[in-house]
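Given as structure tokens, the chain that follows is alone and in the form predicted alone.
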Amino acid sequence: MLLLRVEKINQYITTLSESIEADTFVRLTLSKNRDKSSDLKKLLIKQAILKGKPHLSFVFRNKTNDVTKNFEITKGIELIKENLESTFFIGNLFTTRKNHSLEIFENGKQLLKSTAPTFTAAPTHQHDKSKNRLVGKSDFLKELGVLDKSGRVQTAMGDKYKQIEKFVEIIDSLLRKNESLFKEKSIKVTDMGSGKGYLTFAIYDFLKNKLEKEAEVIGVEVRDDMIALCNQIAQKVNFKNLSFEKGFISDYDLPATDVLLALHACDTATDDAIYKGIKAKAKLIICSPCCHKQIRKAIQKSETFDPVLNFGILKERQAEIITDTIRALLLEANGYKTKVFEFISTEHTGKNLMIVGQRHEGKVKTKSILKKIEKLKKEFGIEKHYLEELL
């Protein structure tokens, strides 16, 4: 445990205090987590003002997604001492008058040091209005029944809308880190298992609304009732690229397509929507796994986690856990780069782990991949995984 003494904490948090009082202060940047292993990466703070009233705004910069929370200016200047104190080793603080940054060492000494200003004019700061949504109050959204005719959430539909905005945030930031791919001018989407369609509008939407992009987006789903719901509100809302279409996923020819989404496919369906967006060579496959009970119906036996097992719940567990650390790994074995991720907190939706493969051109270890799956079969007396018979 990192032993600090806080008085050059205290000393650049009193500075940060003064700019803030004074008009000076511009930004702030914590950076490189004491954790390596941690999702977050970065905290930026800026000035805004908020129903009147000044808050320092704080961008969470993870490796999949920005997360903006704002604060009242004496609870965020806590937070950035508690950040300070326990999760970065580095502080960078602009104001107009200077430049001051903070490094902590691993042994816990501290060194602070000022230079000449990067910003020398005034800051100016961020207002509500210039608050900039990826989703919107679309149209679509009042179809849906997600927002009501005024264009207010719907009470049962909060969670739904929350789901959205985090899915289009993953959507905006996969994209940006695909670089090769965000600068194609038309980007074709398919959604495999689009259900009522919320994500495949929303797709839709971003790409084509907010990113200016030739899209298209194809949603397949089986009940004939819901194709004919979503293209009567695609062709209401005027989503001209927009269309959905009947198929089972086993079943359905998929063409070629840049992303691939698979969000909440039952069990092995989903490994067959991975199976044809490796076969259809897309540059992003991205999954929501729901239900795993081939793997858990395969599981046999294993002298290390027998008594896992022998629990119902901690054994449909073990099958999840299982069943997607497969998928990831051949997904790798094929080429893709692979993240495994919570998509939105369980507090909105049970359905809320996330496998993302985005295409790559260089070596694959693949003996190396297909040995780790061997072993972590036979560890479970395991004799296939579905989506292994598929490949």
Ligand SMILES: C[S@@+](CC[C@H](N)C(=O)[O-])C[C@H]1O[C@@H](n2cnc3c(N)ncnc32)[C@H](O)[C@@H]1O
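Residue numbers count along the first chain shown, from 1. If you're wondering where the values come from, they're calculated on a predicted model, not measured in any experiment. The term rigid core refers to the most C-alpha atoms you can superpose between the two forms while keeping them within 1.5 Å. What changes on going to the form predicted together with this ligand:
- Shown in the overlay between the two forms, fitted on the rigid core, is a CA shift at K46 of 2 Å or greater.
- When two forms of a protein are overlaid on their rigid core, residues whose CA moves 2 Å or more are considered shifted, and I313 is not one of them between the two forms.
- Core-superposed comparison between the two forms: CA of S31 displaced by 2 Å or more.
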The other form holds:
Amino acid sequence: MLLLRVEKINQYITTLSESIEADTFVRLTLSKNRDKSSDLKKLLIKQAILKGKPHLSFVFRNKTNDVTKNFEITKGIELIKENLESTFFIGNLFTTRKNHSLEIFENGKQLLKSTAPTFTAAPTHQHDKSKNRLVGKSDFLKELGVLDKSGRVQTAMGDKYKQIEKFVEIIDSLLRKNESLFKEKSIKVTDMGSGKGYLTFAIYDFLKNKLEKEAEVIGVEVRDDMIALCNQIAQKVNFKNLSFEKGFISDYDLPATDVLLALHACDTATDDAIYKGIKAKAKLIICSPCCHKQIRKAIQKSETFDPVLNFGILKERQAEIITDTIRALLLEANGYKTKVFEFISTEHTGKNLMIVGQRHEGKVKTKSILKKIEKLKKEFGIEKHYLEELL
Ligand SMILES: C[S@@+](CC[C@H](N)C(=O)[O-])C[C@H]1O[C@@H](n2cnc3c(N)ncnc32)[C@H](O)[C@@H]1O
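Target state, the form predicted together with this ligand; input state, the form predicted alone:
Next comes the full complex, and the chain you just saw is listed first.
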């Protein structure tokens, strides 16, 4: 029985390899994990060109988050084979010639089926930045010092440029997933703690010039020098509906907004921003937390985790995890479907966690979520989480 299963899997893998070679491959999905309790629900695989080389880009779809990893083709195919042999029951391969499905049953039987193709054209490989850049060589990048006068990325600004690109890619994907928002003619964004405005300018440029929306973007920032600089650049590059206002996030009277951003706003400023976003019923709340002092100080003890908390750096990491878990749960409790993921590789910045909440109208299990928060706080002797108090 096992032999037969391996044979069919081998046959399936050959079909996959041939489709990649012939450039007829569209995508592959592996689903139905044999271990129902596993967090890993699906693997979504596409082709991508990275640094000029073909790769397979894997999205590991977990219960609460997506993790993307890229592999060279041979390694990627090996990984797909391993996953069919040991993890997933179902494979759905889409090529421009045919769709091929493989189903493996509990008793070891398997079924290979080919049907008419869903897609008749191979996709342009999305990561091929040279073909399909979401961040152009726009003037605002020159004014902000990311690019030099001739449009080349300044040596010291490589990481910043990557961060901007990645951020815009995420915004693009989140908007496309939120159909009703994506269809809107005009999109309103508020960026809390906008700093020098790299990402504020980038989202305006993307909405206005790539998606051709009537974008209205406001940056809120406490530093006068940043406000003056950003408003001056916005004027210079003729970004008419981009403006920067001076203020503390906690005092800011947030008007109706579609997208609320809080990127690297310090400590509880992130909570202030999330709170404002929830109250304004923002459709998307996107934050990338920075330091986590409030919970670090509030942690008293933990029967289970005391040995961890005795190490300063581990206590700090633990505080980050607790702070952001409670933030994510509070977003869920307030009607947001929430994801937590790393948005850029740690080689470019350590501040790379992103929490995204998408507002929905479905049922919310508030009581059970709040219970989870209470339990977590009790475990660590935490009296209050700043955002919880605000809400
Ligand atoms: C680390 S910078 C991040 C800037 C920008 N969002 C980014 O990711 O590139 C944080 C900015 O938030 C501002 N900030 C911190 N707390 C704030 C508050 N409570 N209200 C308004 N701005 C705040 C700081 O002045 C600083 O410019």
